[in-house]
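Next up: a single chain in structure tokens, the form predicted on its own.
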Amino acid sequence: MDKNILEQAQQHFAELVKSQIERSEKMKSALDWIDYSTLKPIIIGFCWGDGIGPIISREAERVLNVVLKDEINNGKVQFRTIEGLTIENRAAHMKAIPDDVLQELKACHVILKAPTTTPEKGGPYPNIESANVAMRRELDLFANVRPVKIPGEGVDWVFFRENTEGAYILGSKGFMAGDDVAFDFKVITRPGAERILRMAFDFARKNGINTVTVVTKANVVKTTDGLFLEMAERVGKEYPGIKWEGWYIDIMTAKLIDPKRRTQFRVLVMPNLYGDILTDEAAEMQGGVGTAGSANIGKRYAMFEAIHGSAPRMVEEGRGKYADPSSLIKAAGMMLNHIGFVDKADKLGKALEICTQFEKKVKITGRDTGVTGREFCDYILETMQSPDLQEKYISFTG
């Protein structure tokens, strides 16, 4: 055995351990939650991203200009456009987020982010880290919150996916031990697990939900997932009115599509990778990843995004204008709710449900067999501004 490989591995792992202990200690001294009601202006940053990103961003921005017209005019809300997260710019700087772009992001209170391209080994771009992963780490956006609702089937889920550790946090820090053996690393910390679990339990209590489902693979991944379950038990004791139960990721993927079982789940919380898998599965059941928005929340910053990718093939094939903006518009609605415009978020959410799940007056397919993203956005705006929105929503939902 090559002694140099062992020495390199020891040094590499020691540096990772040191960085993660420092990160864990930093979490313990984090600042309190930001109070958006005290801010004027609330600065909303638009990251236009890659591929179909700029196309669907224009529609989401158009919706927000209508919804927040009065707040923009009186100075309560201010928009900023951040264009530097293109794959070309990130590749030129050899960074997931170039330094100047990171400063622009930190100058905002909340961010609405379009899809960005994540390079892969062997592709046309350098294999730099995901911009999403880097943003979550740099802004400490520890909670990925994804609601999925299918009223006709009794499905009403909210997923709390831990964002800043697990299998992804060291995704670019793996190690090749010679030519034949590859290592990647997974990290769970007590403070990291506690804060995402507490957020899920708090949400359940505030919304009158008496169950929380904790998803791991602790029967096999015993140390890290075991710690997550241990913290679930500890946090759960502080919420006596809420019952929690642990499920393994493999059986949970099956039970989400089980009509007899799936309606029993309401709030689900889990480490990063499992959340990535389950939320895409759930979004597909709702109507596809193009219909689902996502919130990435920290105490100081929050970022809201579509959960799908940048779809470069659509652009290459000249189909970009047919991209569905629903996911990013739904993310915009989640952002409105987060910063305190609850009634506006409710109206937008109802309009989206009517347009995407019930009435379906026009159809968007991603091709010329359906309407363009702009035409679909027109439909959403028309529905949202309709004086009989509430009556129409009740007629569909009962």
Given for the second form:
Amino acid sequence: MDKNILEQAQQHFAELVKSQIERSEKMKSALDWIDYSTLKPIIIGFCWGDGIGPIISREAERVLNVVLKDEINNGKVQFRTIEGLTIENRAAHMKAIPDDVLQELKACHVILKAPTTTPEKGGPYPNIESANVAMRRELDLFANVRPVKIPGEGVDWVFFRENTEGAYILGSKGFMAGDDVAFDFKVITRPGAERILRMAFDFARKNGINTVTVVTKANVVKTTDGLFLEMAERVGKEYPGIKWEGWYIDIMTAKLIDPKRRTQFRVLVMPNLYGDILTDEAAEMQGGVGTAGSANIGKRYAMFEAIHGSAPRMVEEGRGKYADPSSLIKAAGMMLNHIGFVDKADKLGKALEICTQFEKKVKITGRDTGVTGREFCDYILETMQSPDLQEKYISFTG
Ligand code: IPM
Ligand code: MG
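Moving from the form predicted on its own, what structure would you give for the form predicted in complex with 3-isopropylmalic acid?
Everything in the complex follows now, all chains and molecules, and the chain you saw is the first one.
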């Protein structure tokens, strides 16, 4: 056995432990929630991203310009474009988020982010960390909230995915012990588990939902998932009207496609990687990962994004203009809701549901067999602004 490796391992692990204890301590002294109603202006930053990102961003921006017309005119809301979160610029700086870009992000209150390329080993770009993962960590966006609805089948789920720690926090800090043995590390902290669980239980209480489903693999991954479950027990006690249930990720994945069982789930909360996987599965049932939006929420900042990727192939094949902007527009709606424009968000959400799930007057297929993203956005805008939006919505949903 090479003694050097053991020494390196000790040092590597000690550094990780130190950084994670510091992070956990910092969480305990975190600030209070920001109050958007007192802000003027609320600064909304746009990151246009890679691949189809700029194309679908233009449509999302168009929607927001319509929805927030008055607020832009009276100075309540201000838009900012953040250049530089492109794969080319990130690769040039060899950083997930170059320093000046991070500064610009931190000068905003909320961010609408189009998909960014996540490099991988052996790919065309240097294997730097994902911009999503870095932004979630740097801005402490600890909750990833992903609603999934299939109205015809009684499915109405809201996923609360822990968004900064778990398998992700040290995802780029693994350790190769020699040539043959690879380690990665998973970290769950008590304050980290507590804040995401609390958010899920609070959401359930606010919305009159009486069950919370906690997903782990605590029977096998005992220390970290065990702590998550222990915190669920503890936090759950503070919500007497709400019963919580523990499920393991494997059977949960199966039961999401069981029509008899799945309607019982409403609020689901889980560590990072399980949430990553489960929300793709759920979004696919709703009509594809391109149909979902995702809110990354922290106390000071929040970032809203589509959950699909940057689809470079679509652009290479000249199909960029057929990319579906619905997911990013949905994310824009979640952003409106988060910063307090609840009625506007509601209208936009209803228009999106009508266009993507019910009426489907025009179809977007990602190819020239359907309409372009611009045309689809026109359809959404038209539906949102039609005076009989409410009646139309009720006629579909009953
Ligand atoms: C998501 C994505 C990201 C994640 C990737 C792009 C790093 O899959 O938002 O779910 O794994 O969180
Ligand atoms: Mg994912």
